[in-house]
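Here we start with a single chain on its own, the form predicted on its own, put down as structure tokens.
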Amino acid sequence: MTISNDTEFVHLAWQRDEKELADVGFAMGADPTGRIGRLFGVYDEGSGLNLRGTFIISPEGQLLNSEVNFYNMGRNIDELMRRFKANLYLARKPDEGCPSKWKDDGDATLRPGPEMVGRVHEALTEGQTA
């Protein structure tokens, strides 16, 4: 779901006219008062606009990941999907950690602990799930 300060009519116009949004199949929520933006801490009182926030929330309501960018910073769907998949993986294997280059099941993970301090590079280049 996306939410912005725009009204539902502006969202409809964007979806009809902006080719980048032609295949969007999810809900676009309207937050013209900034209430939801304030709730997530992305509402900019000075401009009356929401910053670009991306939040991954579990079905149980737990915040798993958040990223906030300024208005003119685009987001990368491949990176968002990597983080989404990493959170799904970590929900199954909470004792492991997914490094920044982790992309999918089978990629090297880490087992955080004192023995890993200063050895992350070595563990990843050795291809271990440490």
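So that the term is clear: the rigid core is the largest set of C-alpha atoms that superpose within 1.5 Å between two forms. Positions refer to the first chain, counted from 1. Keep in mind that what you see is a predicted model, and the values were worked out from it rather than measured. First, how it differs from the form predicted together with its partner chain.
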Second form
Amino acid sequence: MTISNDTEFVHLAWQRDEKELADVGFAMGADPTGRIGRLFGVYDEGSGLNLRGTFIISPEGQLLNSEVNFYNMGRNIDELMRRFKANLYLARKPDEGCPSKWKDDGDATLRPGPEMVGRVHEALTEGQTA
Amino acid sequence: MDTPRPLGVSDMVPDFEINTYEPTKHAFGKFSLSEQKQNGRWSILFFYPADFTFV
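Follow the form predicted on its own with the form predicted together with its partner chain, if you could.
Time for the whole complex; same chain goes first.
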């Protein structure tokens, strides 16, 4: 779901007007008072606007990722999807870790333990999938 | 609803509801975190300042 400080009525008008948004498949949330933005620490009291924050919440309601950019920097959707997929993977395999280059199921993961100490390079280059 | 400290990673997010526009249905709706949890669904919140700006 996307969230801005506009109302749902403005979302409708924007989505109808802007051709880039013709295929939007997600809900567009309205946070005109900044109530939800404050909860996540992205509401800027000075401007009355939400900063560009991205948050992933598990089905149990736990906040697992957070990223906040200033107004003038867009986000990389590939990186967001990488993190989302990693969350799905780790929910199934909680004793593994997804390193920075992990992209999708089947990529090398790390299993923290004594044999990993000082040997992360070997584990990554040997493509250990625990 | 207001919390003294914003949520941090690993915190449990308190249930909240928010009005939405649902482009796929051409209808207004509601997002409810408790409903998401009941349905075993993940949630991604993507905040941005204002409509009619770049994302």
